[in-house]
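Just one chain is shown here, as structure tokens, and it is the form predicted alone.
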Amino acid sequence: MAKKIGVLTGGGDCPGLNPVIRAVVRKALNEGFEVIGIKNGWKGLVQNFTQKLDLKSTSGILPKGGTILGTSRTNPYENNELLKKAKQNFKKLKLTALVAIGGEDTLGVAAKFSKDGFPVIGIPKTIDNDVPLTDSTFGFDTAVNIATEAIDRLHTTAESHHRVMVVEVMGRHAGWIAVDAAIAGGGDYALIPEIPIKIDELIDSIKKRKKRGKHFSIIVVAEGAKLSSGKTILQSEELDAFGHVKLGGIGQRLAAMIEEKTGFETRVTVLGHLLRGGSPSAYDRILGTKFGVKAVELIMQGKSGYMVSLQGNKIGAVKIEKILGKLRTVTKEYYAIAEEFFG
């Protein structure tokens, strides 16, 4: 019987997904495997919607953003009917193993599938960089570069018009993008989910900058940042298949408060999905390639239920179950580096 590896990408798209797919295909073919792409995440496994992956279908995808396989937020464990179809199709496809590329939700499903006896290897993906037990996830470097370029551009118009510019970036539970972009782009403040926003302190700092002759400010805020009341600003309270609400709006709320309390004209730029789109950076292409190769190596070793991870300068692996229910968040020590340049 032919050895066959399935590949799927789930959750939000991310620069670097295509380099991972390409690496899995290259390594797998070199080792004598067939490769099948599962279209649109776990939804494709439920619907048995697939495509053959080979050298031709993966040629030229290294610099492309997004994912050639498509994605979704389908959760097969949402009900028994979806789960039954997904498991039947796994068997029907006669997969030796499945490579599931995604964040905490996709990996959570992967862990359950492995526990149910289906061989699965996970690859961590998120621009938020909040997956634990890996020093970095691909897509994060690209997102920080995009945010940094945006801040660089906003500096000139903020200074010209004597305005406060609020830059809202992604970051549901972790503020890595906001902190790193603020450091790299010379932002004056970084507001993150890990630390409640103390609006009075922020207003006071902006006023102090004005007294020093600084008639503009750049404030970088993560979408999941909370006011000191502890309330998260939402676009919608409707839940997706994994129980997540749609975040967004903290930038607008913050801008209104700043303008009212300081008299500074304040504008908001929401980078949103711009951070997830476009060509991946060289670093993310390389990291994604290393992750893809390692995933196939783990399959060849007969492993299941493991997630590929970056540990220092080495590519290793950890049991997926060890990362579930946890987040890699910004530490006080790391945030303190950015604070040195605030105000």
Contents of the next structure:
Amino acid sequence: MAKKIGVLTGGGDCPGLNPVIRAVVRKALNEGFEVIGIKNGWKGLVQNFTQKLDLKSTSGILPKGGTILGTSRTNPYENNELLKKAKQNFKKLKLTALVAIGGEDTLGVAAKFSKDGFPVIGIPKTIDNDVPLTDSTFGFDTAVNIATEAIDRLHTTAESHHRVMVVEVMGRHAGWIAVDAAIAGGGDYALIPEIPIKIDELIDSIKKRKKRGKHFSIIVVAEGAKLSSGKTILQSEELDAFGHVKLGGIGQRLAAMIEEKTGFETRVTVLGHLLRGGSPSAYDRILGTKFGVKAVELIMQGKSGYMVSLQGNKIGAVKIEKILGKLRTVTKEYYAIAEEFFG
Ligand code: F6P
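To test you: the structure above is the form predicted alone. What is the structure of the form predicted in complex with 6-O-phosphono-beta-D-fructofuranose?
And the full complex, kicking off with our chain again.
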């Protein structure tokens, strides 16, 4: 029987997905596999919507953002009908194994498929950098670079107008993008989901800066940051197929509070999906490439239900089950580094 590897990308896109696809294809072809791309995440498996992946179809994709395979947040385990179709198609495609590239949701489905007897290897992906048991995910570095550049740009306009600038960044329930962008961009305060917002401390810090002649402040806030009530601000109550709410809006809320409590003119910039767009950084291209090669090696070793992971400077693998239901979030010790520069 022909050796055949399937590849899919699920969940939110992020810079680095195409380098991973390219690496899986190159390594797989070198090892004598055929490779098939499954379009639009798990949805493509349900619909049997595929495309052949070879040297030609993956040529020139290394610097491209997004994913040439398309993505979706479809959960085949949402109902029996979807699951039946996905399993039938898995068999029909005669896959030796499937490489599922995604965040916790996509990986969760991968683990279930593996348990149900369908060989799957997971590759962690997310700009949020919140997947446990991997030191980093590709996409995060690019997102932090974009946020840092935005903060650099906001500095000059904030200083000219003597304004407070609130910068809202993505990250879901983890504050990695916010805290790292604040460190790299010289943010004057960073608010993250892991530590409830202490509005009085924030206001004091902005006022202190003013007293020492700094008539502007840059406040970085993660979309999932919680008000002292413990509440996150939502764009809508609607849930996706994996039960996630849409976060967003904390920047506006915070800006209004700051203006009211300080009397300083305040503006908001929501970076949103800009953080996920465009070309991946060199770091993300390299990490993605290493992950892709490792995934094919694991398939060649007959492994299933594993996720490739970065451990120190080595690429290893962990059982997907070990990462499910957990999030890798910012520690107090890590946040303390950014705190040194507040105010
Ligand atoms: O998980 C990646 C992420 O970009 C989060 O940071 C954000 O909350 C979410 O996806 C946005 O999802 P969507 O693209 O569906 O709006």
